[in-house]
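First, one chain by itself in structure tokens, the form predicted on its own.
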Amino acid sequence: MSAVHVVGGIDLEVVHRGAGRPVLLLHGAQNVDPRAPFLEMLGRHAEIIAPSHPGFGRSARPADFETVYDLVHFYLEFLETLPHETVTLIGLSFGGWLAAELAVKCRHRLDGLVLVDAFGIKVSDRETPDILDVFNTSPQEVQRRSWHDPATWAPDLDALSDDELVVRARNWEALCLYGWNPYMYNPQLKRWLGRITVPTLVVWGASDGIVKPSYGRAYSSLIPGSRFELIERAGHHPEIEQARAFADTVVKFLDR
């Protein structure tokens, strides 16, 4: 189901799905499930390369890894790694803000960019916050803000094995340790996200109640040339929730 590349000294999980045009996958605060329908719904249009980064999921962590610079120039590095000379690069949510860096510096090795549910700016003043603090609001909201429908799609934790338990937490620390400070955006990207030149896909969850729709289009409205696109009857992960009308949306991206 996933595989160990060495990247910069790092042992990094790696699933793989599918044949066709490269598409690099970066996940959100949780690494993706090799298991999720989206992935086998994209993985007939496209090789799919979705990492866990460094400290998620099963894949290392340096003790001086500690913030979304040190992300953003690995996934440098590991795009240098690839045997393909351009590739898509999809973000979800924390991904996308890593995306929305990755694709600032390096545009010569992407040809399209999708952010989905991204994070990563601040649009708001500094009273307002714009992404809901989920480290310091009770799980349950946290929960209810996730999903447009959370009775169906919220992960019932006491399902789920030790190992699957344990992954999870390890998750949730690295995301507090990489977006604690500023909380989940970086003041200088705003500013710079007018650099990037490739074909542009911003797609959000019309009930995200973690970071709302207005703040994708503000995203967008800020990428020369990007197209938004809301998913309806789904919240912070449409990939998972509405998993059919996300592969169709980003493959006729794909396919333009």
The other form holds:
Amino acid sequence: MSAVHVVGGIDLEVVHRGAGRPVLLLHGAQNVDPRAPFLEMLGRHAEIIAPSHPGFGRSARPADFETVYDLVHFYLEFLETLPHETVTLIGLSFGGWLAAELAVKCRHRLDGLVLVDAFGIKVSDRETPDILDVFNTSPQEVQRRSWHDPATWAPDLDALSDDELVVRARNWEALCLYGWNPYMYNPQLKRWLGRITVPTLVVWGASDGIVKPSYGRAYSSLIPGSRFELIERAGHHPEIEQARAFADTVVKFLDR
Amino acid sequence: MDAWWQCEVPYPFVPQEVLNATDSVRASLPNRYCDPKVAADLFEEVIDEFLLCDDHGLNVLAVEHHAGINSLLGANPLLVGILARQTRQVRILSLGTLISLRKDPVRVAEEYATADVISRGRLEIGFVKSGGTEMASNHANPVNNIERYWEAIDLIKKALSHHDGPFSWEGKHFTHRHVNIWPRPWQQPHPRMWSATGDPETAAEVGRRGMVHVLVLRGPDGTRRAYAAHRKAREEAGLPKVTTDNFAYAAFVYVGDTDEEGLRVGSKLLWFLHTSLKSAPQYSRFLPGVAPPSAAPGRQGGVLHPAQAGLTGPRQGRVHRRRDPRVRTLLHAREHPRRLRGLPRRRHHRLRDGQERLRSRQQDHAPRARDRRRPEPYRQVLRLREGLVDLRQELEGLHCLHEPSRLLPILTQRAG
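Would you mind generating the form predicted together with its partner chain now that we have the form predicted on its own?
Following is the full complex, with the preceding chain placed first.
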């Protein structure tokens, strides 16, 4: 289901699925679950390469490695290790921030970019947070704002093993370390989004209460030629809540 | 044994229905519930009490907490500055400026050096790691809090003890290219340093550094473990053994004339635990960095976690719940009420005698206005001062507390 590769001296957990055109999938607050149906759906059309970021999942994190700057440069190195000349980059949530940074820096290794409910930029005024502070908000409120249908889709944590709980705690800690300040965005990134020249699709869950669709529209408008698509009846995780609609949207983009 | 009077200046005037309705009385309770006129009166009373301590030779301790009803002392350096000038004889312990929350440790060093000079060498510098709610209220990343803590201490120590012109600091968390503070501290090379911590790992580092090690409201097992880690680390590092002067303990203390009074009035202090520390789970056990990820399965029973939003998470209900250390402390207090809140009868007489002597002495001169303001805290200052020997014997009766030579009574008389 997943394998460990050594990249840049770091033991990296990587999920591989499917065959075909290469797609590098950068996860959000949680590393990718190899059992997720959207992986299978996308894997029928592409080779999905889904690493766990250093510090997330079962990937190691060097002690001096604790900024998004580190992650972005790590993935620049990771791209160079891939045998493919170019890849399509998909970034979910926090991973969308990384994907946007990479697309600004590394146009020549990409043939497409998909941002899904992505973090990374500041849109609103200084007294209006764009992204819900998940660390300082009650768990109940975070849950309510994460899903279109929390009763159906919020994970059943009682079903998790202790190992899985430890992995989730690692993810939570790593997300905090990388994203605490400025909270989940790079103040400079918005300025450089115009450098992105690859075809770009921005996908958003219509019911996302973590970061609203209006933010996604603004994000899309800053990337030349970008297209914005809403997925109905989905919150912050359209790839989970509406796996079929999400996969169809992405595959259509891949087949463009 | 020496003792250090502290009052955290709690604010127990928020309506109970408001406190019941909120998930946290720290970090997120709107400050519209804090009446600045009431706060001004509280500060005046507490500072007067500190000055009374000075009159009677009882050392004082200025604590710091942020954004909650448990304490209005968010700006500890201001109180330390006032005490440095207004007291005349006792030692002043800052415990302390929450350095891992401050962006510039050099500025903290300036504040400490200034207070040490104003007090003519009566300052003691204490460091505290900060609590979960304070990460939110001070925008401080909780994951690398401990790293910042030690680096800030290193920088403060160097800023206080370096006297040869500007030096440069380019550390992991703090950079300051031109450090050269004026004034330098009165005490050389710097005022004595304390650190409050209970976990064995940090306790070991406190031991290696030779700081005074403070335990705050820890139960017997935790206290024993922390002191043992302190000693073991020193031994492993080849450092000389420390005496009990390196150990301090902060506990709720109320000295009554009788056991009944001790329990009745002392029980008010439990308001501090019951009510003033109420904290939402996102500020406490679900806060990243509070415990290593490997501890996750044991920490997450019973309360919904943000993971259930798909962002991270624990399970509900099936794993053993970790016992809240504050509950242990409270249970311990209930199991040993006489030990901490009352004094055995034979000692009451000694205390009463002592108070009579003090009253006689006070009649020899006109009491200051502050002596008349609120009788109960003043009685406590006098009783505590007179009862220190008895208190030590009481503490020695608790097996966990036989080591500390320094007692930091936490007095929150306004509670309840």
